[in-house]
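Take a look at this one chain, the form predicted on its own, written out in structure tokens.
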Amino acid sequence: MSDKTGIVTLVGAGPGDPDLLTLGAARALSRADVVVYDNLVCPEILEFAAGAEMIDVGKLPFGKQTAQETISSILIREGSLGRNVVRLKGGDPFIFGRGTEEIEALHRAGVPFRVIPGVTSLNGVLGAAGVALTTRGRNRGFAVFSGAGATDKTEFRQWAEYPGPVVVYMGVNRAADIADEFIHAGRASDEPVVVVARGGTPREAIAETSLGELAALLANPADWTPAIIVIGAAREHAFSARPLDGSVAVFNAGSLDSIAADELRALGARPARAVKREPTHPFAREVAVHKEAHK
């Protein structure tokens, strides 16, 4: 063990668009010696560690992963080792995270962490997708909950019970269930839903349902994970009437940081580079290429 004890921060990287990490969640990356990342970080925010050590611990929904107690372990271990380490993290550490397992396992060990808050999936995407979870004169509030950690079906009625939107984080793999106990409790099976998948990325898809038709629209769960789910509410009209809502703008040159490309996210499209893309997704509609980005 190093005679330097180091620092661990942890750092929430936001739902996945670059432009959604905070000022110090991007200055603690450019000192980082060591970034122990999860799966939803997006590569572009990784480039903010260049020459930083870089330790993938994701979980997959579908895939492989990452014990907890490894993960810990890695942390304690290279702050001993008197390392400035960074513990990435999508959204935000302590919001359906657990950011809370870890510093205590830092605190137990006796390494010195910080936690740099993260834009959280409930305003970095829905707030980017057009869905105002509340609005003056319409409602005052809405409820949010986690659809992974129910053990019994029954449990989602008492969310269904809230008077306003509802939002469902890690749902997906329980929709027919929640579809199912909140028409039991009372609400309408034509109620809006508004689905977004890998929101903030270049993959991120939108669709627009009723709770009656939500569990047929996620009947292949690893078609949309991960999503946020809101049940009550809809995109707002100004958003879905924009002329390029829903594509893709490909830049075969040119920064994501132009003008060009602000101009074409005004308009409803998401730039992203020229890279090999994996299969558009059922929902995501055209997509649009843009050949160079203007200065």
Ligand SMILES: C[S@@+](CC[C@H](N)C(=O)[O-])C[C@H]1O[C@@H](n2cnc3c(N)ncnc32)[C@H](O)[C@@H]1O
Contents of the next structure:
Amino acid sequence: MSDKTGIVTLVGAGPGDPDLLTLGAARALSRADVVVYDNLVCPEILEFAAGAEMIDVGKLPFGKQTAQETISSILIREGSLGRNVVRLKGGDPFIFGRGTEEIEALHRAGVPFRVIPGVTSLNGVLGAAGVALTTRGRNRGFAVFSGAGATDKTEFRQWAEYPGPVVVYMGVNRAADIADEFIHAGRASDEPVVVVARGGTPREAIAETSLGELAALLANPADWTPAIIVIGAAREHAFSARPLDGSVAVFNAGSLDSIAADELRALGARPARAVKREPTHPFAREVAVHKEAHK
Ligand SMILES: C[S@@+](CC[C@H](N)C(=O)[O-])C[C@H]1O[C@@H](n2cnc3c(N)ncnc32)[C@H](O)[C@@H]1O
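Switching conditions: you have the form predicted on its own, so give me the form predicted in complex with this ligand.
Time for the whole complex; same chain goes first.
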């Protein structure tokens, strides 16, 4: 135990693409003594904390799990040692991020904390894929729910009643139940659905489908995790009509932040660096061709 108590900063890292990291997050990372991070954080983002000790408490959907109590006790231990701790979480800490449990635990232990919100998947991932969740004259709102945790599938029906697009976090494993219940509640089976998996990462995959075909598309959940799903919205035509829509342009290291890369982005391509990662990382594997998932 140190005489001086440190500070724990809960930082939202955004959904993957380092361009979606906030300036506050980059500053906090650059001052960190220790970074406690999740698996939904892209490796490039950790480079902002060069020199800090890294503690991986990643919770893979199909892999190793670190109990929430263990994570909270690591934060309390590190803060009590007088260290400047960054708790780096995918997206935003308070949107399906268990931020509440962590600040409650810190508060109970008397460890000072602060929060830097992050870009959440619903705007970071869907926006980058060309899905506008509101459009003047078309709709004035949208609903959001988590597909995980529902014991009774009829719970999904209440979301189907929302008169506009419905965004689903953590819905890949329950896609068949969700689609069934939405159709049961009166939504048309040809209603458009967009699925974006691993958005903003080298393994991004985008699919445009319908409620009736959603379960078949996601029949192998491991191929589509993590993904954000939106029911009742489509990619904007202006996006999908761009000549390089859906293609990946492989760049050499260091050249993604350039006018040449921006020109490709404006044509609809996704410039990416071919990087090697731990094969167990969910954003691992070389840049893949996503055209087949991208109608
Ligand atoms: C435990 S929640 C964390 C949400 C996060 N706090 C946020 O604000 O985006 C995990 C879910 O977020 C969504 N998600 C997170 N990162 C994503 C990404 N890069 N692409 C698509 N969906 C993502 C998926 O629905 C995933 O199952």
